Each structure stands twice: as structure tokens, then as C-alpha cells.
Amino acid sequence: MIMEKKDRKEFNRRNFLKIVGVGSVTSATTLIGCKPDNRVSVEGGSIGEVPTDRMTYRTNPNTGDVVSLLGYGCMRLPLRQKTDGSGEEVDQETVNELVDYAIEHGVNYFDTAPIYVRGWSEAATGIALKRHPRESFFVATKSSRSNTLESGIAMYHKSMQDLQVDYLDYYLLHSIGSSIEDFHKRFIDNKLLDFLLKEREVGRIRNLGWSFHGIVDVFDYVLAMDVQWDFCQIQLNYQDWKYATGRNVNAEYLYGELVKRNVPAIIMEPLLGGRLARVPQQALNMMNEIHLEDSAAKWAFRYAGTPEHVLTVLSGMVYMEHLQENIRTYSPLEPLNEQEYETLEQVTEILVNSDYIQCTECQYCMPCPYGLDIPGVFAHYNRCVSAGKMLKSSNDENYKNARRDFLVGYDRSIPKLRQADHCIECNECLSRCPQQIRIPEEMSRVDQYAEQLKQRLEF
């Protein structure tokens, strides 16, 4: 349904420039130097040299720590198949040379947990920066869920072990904000934030802090405790600065809080699960209009690294192309100006009313009990609703081209007993979804669409 403009939220530009503080103080360029033969391409397009010294880098206040603005997200690795064919694991040749190429190029921030890439990020994490020199990076990771203090400490030992490190840069109480009675029973009641902190005091965590996805009384609630938190992680790009959908508390408010409190933000999903690399045509021709060689990544990576009281911005980099790019966006930044953000509010407007299944892929719904491929199947419907390939009518003028696309990429992309159709709706997923979407509603949608398609049916 098409929202009509009186009934949305102003989207102040101004006030936002003031609030994020464009041209912070606390950011850092050197603007020399260009490794040569280095250049990168993205989308058939050249975009240029990739420079090694032009880094863009904040200022920790807490610590002191100089960390570069674009951050590697480890939640997703490059995998292969195994060699005996037994299935598969991570890539670690591919892994090392990611990493070794972004430490190289000004990047020194490395994002990671113990329960992502089923659970093998810590160890290929640990594995690729072990052959770098302690001081050359930041680690970060995470207490996942566990509701005992034993659990807890056993999994922040493992991470160090499996990250082959004495101490860790940032660490994260991971995914606050369903309920105070749930961030009770997983820090308060069993001490296991008590054991954090002295960890704290000894110099085995360097920062302590959180990540959020949830609702706004535990995000209030957690940054009034009685606790220096010297960090906090929070989802923000220009869909959710006013748009924030399911799990989530809209970013102008979660980063106006954190500025008040000097509370340094770190920053995921700055693309929305990638659904902000693939913005439809109507807005990528309104971006075109302004910087036609800039991919709508990058317009979206500015806007998240432009307020000032930004560390990082974390991006799951699994080709060698998008860190390229990546790099060359923050070395250095160019903040954002008044007239890009009004250009952004007008893609915003086009995205919140789009039909876009508000999925990221971050795979927290993963492995489906029934083998289902979730993230992959809501991908393919989002890249062609991207396209503008979303077909309304039986009797569109591209009906013929959009249903052999959709049907055939379908198949492509996800085989066919991991596809929506075989969806028994056992809601094992719901609890795990970060943006609360509905998924085995969802799924039926996608399901019922490709029907449509493969009978032919009128609609």
C-alpha cells in the first residue's frame, strides 16, 4: 500500500546533518599513497585504483583506539566442497587472502561470533590473523546465548582459544533486547556480566560492549545501567534511520542515545542483508542522476560511516570485488551532503513501499529442521523485486520474460527441496528471526507467487 506523505515522518535533513556531525574531528585520513597495478572493477564497471594508504579511521574515546571505518564482518565466509565430497567447510586459502589483502589496505577491525558460519568463523578468523602481528588488528566477538555462568565462560574461553589469542580487542553481549527479563537471566542473575567486567579489569577485554536487535524499553534500559560500556553495535542505514522494521528500534533514535552518553557506535547491516546493493531501478536511476558511476552500495556505505560518532561499519566481504570496492569508498570518505541525503530520502520512500521481504540473510534462521535454503529462497524474490521483474497482473506486457526469469532463477539458485514449497510451517525459525519477519508466512507468499507462474494461473 502506497503511503501517503502526511502520514510519514518528516525526514529532516538538517537536523540530521546536525545530529550525526559531519565533519567530525575524531576521524583521521592520510591521503597518500596507491599501490600500483591495483585496480578493481565492480559490475562491469572500473572504479579505479584501490588505495593502500588512504584509509579512513575514528577514534575509540574510551580506549584510544584508532580503528579503521570499514570493518570485516566475519558472519559470512567464503565455503567449498570438501574434498572426500562429505559436505562442506570454509575456504580458509580464500579466507586468508581476504584478510591479508584488507590488513593491507588500512582495514584492522575483524567482527566475528561464535555461532556464525556454523560455527567455524572464530577458527578460520583466528587462523588468517594469526599470521599477522597482534598489534596490526582489533578482534571482536561475542557471547552468544547461554543461560549459566559456566556456559558463558566456557564459550568466551573457547573463543579466545579458537581466535588463538590472550586477549580480546571488543566483546559483545550478543543480540540484546527481547525482554529486561531475558537480559537478566543471560548476564544479571547468573553473574556472568561480573565475570565480564573483571575480565575487563585485568586487560583480557579491552572493550565491553553490546549488540542490539530488539525492543526499545532494553535498549533504554541496558545503556542507563551502572556500567561504562565502551561500545554498542547497532543496525543503521538510511532505510532504518526512520523505517526500522520488525526487531528493531529506528537507528536516529538508538544513535541519538549513544551520541548522548558518548557511547561510540559500531555499525551492521549498513546494506540491509544486501537489499540496499540492489535498490530498484526508479532509485538507482535517481543516484545515477547525481554520481553515475557510484554503485547504490556505496551510496549506502557513506551514509552509514558519515556520522562522527561512528567506530566501524561491518560488511560480510566474500569477494575480493566488494572489499575492493569497499576500500575505496572509505579511503577516504566523502561524508555525505544535504542534497544526497534528500536524493536518499526519495529511495527510502520508494523501498517502504516496495514488496520486499525485509530479509538480511544474516542466517540466524539456519539450518531449517526440514533443510529448507530460507535466506536464499526470500534472496531470489528480493533481487526480482529489485529488478522490477515482480509481475501484478497475468496480463502484464512483460509477463512471458518475468516468469521464465523468476521460475528459472529460482531453480538455479535454490534447489528444488530446499524451495518454499516444501515449507511445513513448523515456526522452529520465528524465534531466531533478528527482524521478526513471519517467515513461514513469507514463504507461503513466495510459494504461492511461483505457483501462479508455473500454471499459468491468472492473478
Contents of the next structure:
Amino acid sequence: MIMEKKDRKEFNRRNFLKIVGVGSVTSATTLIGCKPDNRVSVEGGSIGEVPTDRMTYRTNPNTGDVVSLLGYGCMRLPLRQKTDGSGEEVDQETVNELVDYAIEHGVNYFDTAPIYVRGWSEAATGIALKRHPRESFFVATKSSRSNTLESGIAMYHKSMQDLQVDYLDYYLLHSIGSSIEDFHKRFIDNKLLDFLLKEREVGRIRNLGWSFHGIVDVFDYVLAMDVQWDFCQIQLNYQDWKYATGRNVNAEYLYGELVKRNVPAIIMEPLLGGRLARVPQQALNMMNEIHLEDSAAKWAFRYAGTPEHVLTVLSGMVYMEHLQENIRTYSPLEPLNEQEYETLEQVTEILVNSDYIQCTECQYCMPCPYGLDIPGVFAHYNRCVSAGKMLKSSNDENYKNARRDFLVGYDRSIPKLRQADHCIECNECLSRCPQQIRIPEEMSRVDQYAEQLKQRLEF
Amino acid sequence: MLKTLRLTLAIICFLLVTLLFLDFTGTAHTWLGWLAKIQFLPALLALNVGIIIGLIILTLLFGRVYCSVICPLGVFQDAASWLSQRMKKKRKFSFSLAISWLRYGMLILCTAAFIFGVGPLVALLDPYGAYGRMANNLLQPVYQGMNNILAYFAERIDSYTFYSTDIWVKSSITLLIAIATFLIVGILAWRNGRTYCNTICPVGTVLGFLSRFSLFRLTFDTEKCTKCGLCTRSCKASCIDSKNMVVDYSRCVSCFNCIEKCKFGAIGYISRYPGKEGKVVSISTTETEDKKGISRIKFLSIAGLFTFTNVIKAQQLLRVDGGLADIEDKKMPDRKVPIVPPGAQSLKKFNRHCTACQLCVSICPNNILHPSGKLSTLMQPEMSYEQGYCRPECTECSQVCPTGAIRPVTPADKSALSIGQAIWIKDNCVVNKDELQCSACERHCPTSAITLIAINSDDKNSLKYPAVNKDLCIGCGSCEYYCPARPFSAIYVEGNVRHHSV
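With the form predicted alone already on screen, would you show the form predicted together with the partner chain?
Okay, now the whole complex, with that chain kicking things off.
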């Protein structure tokens, strides 16, 4: 009896609270309801849900493939510490989650290579894709760093095996451009290209193309060959359009040539390794004046996606937030207008006049045999440039803080033994950098800057 | 009143001296460095006449207040003894006779050790050095650990206020000696108060001898005294014979506990030459209760050590992107002559003056100073360049050294002071082993003492070996530290017996 009474009492109280709660929520919603455009929801926050059915697609003129403008780059994948502490491994659950989400929201192009992510990328991508119908995605992989016919064929078979597919939608001659001789050595003299063309004939390669980093002669030469290229992968973004650094070629020229020959372009480095997502404040302000809520990354993706001959824009997305933002950007794509182009030109001006090291953190140089974290060093340096913390002189007003931030941040982001001062100038990395950065020289520059600060020298 | 004053000063001194050993940023010594320099044995070794005279006068005036206030090992014992009484209320002291043969024996031993240059023995007996080793070996890791926790959170909120530091065992022998000192002195103090100070400590013996003649001293008022023995039971130096109303001034450390305990005001701290007014006011206090005590110090075990795996993964046939190469730990080379810091002038002089207090080891921001494990120089610091090198802008150790073992130098002096010689080992050099060019030693040499010389002078693309110009080498170790050869560097520094300018 007492129990019952108590129960009822509690029940009543709970009910009462519930009613009051619902009541206040309803009244609150009614109040807010006065503003019709408010879109606060649990899933999408104030920016709304991520659309699943509004992705912009482009059609491949050669095969009629309908490809999503956002392509998933598997050059960077989420990693985690192994449970036994013996090193790192691919975080497969997260990869699966990201791939599922991407496919659900209209992404259907996945780009990988045998050498990506310490050689783990193809297998991890394969596992994630295997869980989807084969016709729901296009997969692209590459013929990387191989000199003989045998190793080239072995790599090709291994790729199919790791990706768990019996045909490849897109196959690329990986990163050609250092020299015409090198191209001949890798693909012509050993007849590897002939083999690949045959594979295309029998349908195991649906599209054959190449990715380009390097000197313009090689680009012109390969493009003019008596081979029908189904696509070409180039580095394009608003800085590289007219101000390509190192031995890269201006994207304006590359894209123009591809249009002339009706070869669809696949875009890599739309963010320049993330640098265009972290532009200096001054540049960001100029963008914000036009679109207060748009990120710098969105601008860069819109830029890369606007040209009509672009088939897809690759982005290595390790975080769900980045994937969601990029899906939003291209669902659908709002092409850039004249005024926006002009703004980006001004932004480019700021960027090229900044002191950035042109590293895209692609990891091709790694591992450094002497243990340096090359992309890490450059990333720290570039972050300080973006944040406006680089000192021009020891008399600068913010000397004390900027000095501390640089040095403390340096030790935090990179262990001492992997910092720039440990570079021995062996030059092993030089040939591997697709951006043609003189890595040892830049290391020495970063080290000199750090030394100036450590020793409190005047400069 | 007097006890409160003594206690307040003692706690302040103790905490600040401890801070000196904990701080690794080098800021504390700018303000507090003098606290190490007024310690008796360091001042004596540094021939710091002003301070020695000052301490002698202090003792001749007020007795062994040095032992009660300035000496950190003394205050440490008081803390242990106080804790012991808190834990076990019944524990009381009792009067005992002085063990003179041991006291003076130890003093003679210490003097002899100094004269014959047996540095480690002097270092072992120096109370300040003993405390320094405890603070450096046992307390600093805890302090650094807490700092690293703060740094961890600071990093999360993008603050640059704290940065993390490496915690490492600099010398296991010194660590063991520090633990032994802590246990022996701690247990003695826990059981019987100032036993160590009055039987072993050479400084205590010297000051005890002086304090027999001190102007102000404890004096019994024979009229008031009831011989109740409270004073004897409260005397941590066991020096009050209340039955005979006699105080052994050589052992009294002027803590004033007895004055406070005495219910009859029968003990006064008064001048041995009474003034015209007769007796100097005898101060007795009973009203003060226990105030803020010394906070309990927890000694935690040393936080995890950094270990690197030395396994080199089998090279895959296809070179893939990303990842970091393993870096093997460097090993210390077997040096014929130890390297001692710039300012030490010569090994002999250094070894004679150093009391191995570890202050320089605590402060070295480059992790190159660590206590020696050799018997003849046990616990005295040596340099080694596995984790860093003697950076050009740093003169921290020479600024903090209280004994003059490391004389002050400026960065400019240091850049021209040769403390050692770089020696190249061809077999280890990567140019020889891996047949690729390396310029690490040459590029980092601050005096340009290293030149790269072509192996084959006819070949323009010939690999180059480093050549050391002995006239320019200052032994800073940048070449050794930056040498990519592991675990043993291909270029290492041998110490100079006598430092000289280049």
C-alpha cells in the first residue's frame, strides 16, 4: 500500500515534470517558430543536414562514367596505435565508417596507390569497398615506382588482389614528369605500357591515364603520344593556376592542354596539402567579407570544381567533419563567379608573397633514413606563417611571444631527434618530392631560424 | 616568539633552496642563487671569504642558527623529526653525552679527504650537497612530472605557458646514494632528531666548536627551574642536561624549542655578558600553538623513462610512403678524460672544489650534465653529449655553482674556451659506412673547426670526410650530438685536462 502510494507519487511527479518540460519546450519552439528560417537540428547543427542526393556529377566523355565531383583520396587514412603498442596500423573501422558515409552521400570515386600510407592503403580501401556493390563505385589505383615489366605486372595484380576487385576503373601511370628518359625507362622500354593497353582492351582496366608532377616537356610529350588517354590527373588549385612553385607547371597551362585534347582532368592537391585551408588571417578576412560563413577550404574546393572539364576533385579526408564539409560544398557545386575569382586572385597574391615552404605533406619523402619528420617540420613552419607568428626581425614587437610559440610548438609537434637540425644533407629525399622542394636547404633554413631564436641572436 | 621567527625563516629558506633544485627553466637561480652560495662548505671551497666570515660571526653571535635555518639538510631533519612526533605522540628526546671522537674523527677525515683530493668523500659528507642530491634525484622528477602534466593540458588549450621536459635517470649510482642518504638521515632524524648533525656532519662540528663561544646562548634561570625535564624531552639535539642545568652549546642548534616548552620561563636566550639592566629579557612563550607546518612531501617513484625500440624493420622490396624511421638511442663513449663544464678550468681544480650538490645537473637545459659513476669522481658532474650539446648561449651551470668549481663565464668567454677535442672515428662515419655525403658535424660546428675534405681530390663528386682543426675545436659536442651514426657517434669529444682558450 505504502509502496503503491510512493510509486504513484513518484509517477505523478515524473509526469508532472514531463508535462512541464514538454510545455516549456513547446512554448520555446513556438516563440522561436516566429523566425521561419531557423534550421537548428540535432544532426546537422545550424548548418543543416548533409544532403544525400544533391551531389554534382560529371560525365566521362570516353566511358560515360558518371563520377561524383568529390573524389575520395586514400593517400591519407586514419591511423591508430596497435593494441600491443608495437606501432601504428590503419584504423579500419573508421575507414569503413568514412567510406560508407561517403557512398551514402553520393561519392563514388576512390583513389589509391600501392605505395600510399606505408603500403596499407589499397588493402584498407579494398576492405571498405568490398562491403558495397561493385557497380556503386569507381576505384582508381596506380603503377608506382617500378622499372621492370615483371615488377610492374606484379604490382598491377597485387593491386587488384588487395582491392579485392577483378577490374580497375581507373589506372594511372604514377607521378610521371621528372624527365622523358625516366618515363621511357619506366613504361616504354620495358613494354609495361603495352601490357597495360592490352589490359584496357580486355576490359580489366576501364580507363587508362597518368598523374603528373614535374616539367612541362614530359607533359607535352606524353599527351602528344599516339595513345588515347582516358584521363589525366593534375595538381590544380588557385595558387597553382598561375603561380606553380618548384618545377611544377602552372595549372592554367595543363588544364588548357587537356581541354584542347578533350581529356578529362582529375584534380589533386585542391588544398595544397591543407595550406589553402589555413590561409593567413588577412586573406581569410577578404574571403569572409564575401561569404561570412564559408571556410577557406570551401573556397578552394569550389575553385577546383568549377572548370567544366574537371571530372572529379580528390581530397584525402581523415575526419568526418572534413568529409561532411566537402560533401556540402559539392551538393551541389556553386560555380565561382567573377567577383569571387577576383578575390581569390588577391588571396593568391598574399599567399605567394608569404614565406611558406611549398610542402603538401604528401609523405612521398618519408621515411627519412635518419629519422627526421620532414613534413612535420614544414607543417610547423607553415602553421607559424599562417598564424602570422614568423618574425622578420628580432626587434619585432611580438618577439617574446612569437619566439616562445615557435620553439615550444616545435618541440611539441616534433620530437627533438626528428627536428630540422638533425638533417645530414644526404639528399636522399630530393628526388622523391613531387613539389621539387630542396628539402635539405629548407631544413637548414628552418634550423637557422630556430637557432636565431634559441640563441636570441639579433636579426 | 624566537621559535616562530626561526621556524618561519627556516621554512622560507628550505622551500627556496629546494625550488632552486627543482626549477629546470633557469629562472629561479637569478633570484635565489645566493641561497646556495651562503652554504658553509660551498663558500669554503669557493674561498668566499666574506661569506665564511659572515657565517662565523653569525655563529659567534647567535650560536648554530645556520644549522637551524640556512642548512636545508638540517631543516629536512627537523621536518622528519616533527612528522615522527606527529605520528607517535609519545616520542620524546632525552639527554645524551656528545660522541666527540666520532665528531672530530669525521671532521679530520673530511679535512684529510679535501687535502688529499678525495673529492667524493668530501661530497658525501657535505650536508648541502647531500640535500641537493636528494632534491635533484628524488624530488625534481616529481616536479617535472607535474610540469609535464600541466604542459599536456596547456597543449590541449593551445597555451605555450608550459612546455614538457624529459625525465631521465642521469646516474643510477648517484640515485642510489641519494636514496641511501634520504633513508639514513631520515631514519636518524625520525628516531632521534639531530643525531646526524651532531655526530657526522663536519660543518656541524666546526660550527659547534664556534658556538661554544657564542654571545647569545641558552641559559638556565636556576631560581625558576624545577628540573622537570620538559626541556630535555623537547631537545632534538639531546644537549640539555636539565638535572645539572647545563647545556652543551657545541650541539645546541638554537631551535628555541626548549624555551617555548618551559612552563616556568626558566630558560632564556641571553647574552653571556649581562648588560647594565641585569638580565636581558628572557623570552618565554607558551601561547603559540603549532602553526602552519611544513607541508608533507610525497616522494613518488620516477615517472616512466623514454625507451626507444632499436628494431629496424625489414626493408620491403617496394619503398612505400610515410612513417618514421626508428631512431636508436646513443650510447656514451668511453672517454679517457672526462669533460667538465667551461669555467671549471682544470679537472683537478674542479674535482677538488665540487661537492656534488647536483645544482648544475638540475639546471642544465641541454641534458648533458650527469653525475659521474667513477669512484675517484663519484657523483661529481661530467658532460656527455647523447641528449644534447653544450649550447653556445648557455652558461647556466657556471652561474649557479656555489663552490667555485665552475667559475662564472660569459657566452663570449665560452665560445673561445676549449674544454675538449673532437675525435673522428672513420669506421662509424656514415660517409664511409653508407657511402653517402653527410655534413652534420661540419654544418653545426660553432667555431668552424671541421672542414669536409674530398676523399679523392681528382674527382669533383667525391665523397668527403670531416677533418678537425684541433686549434679551433672547443669541445662543445655539437658534432657528436648531431652525428647520425648510432649507437656510437663517429665523432666524439675527449675532455681536456686543463681548459685553454683558442
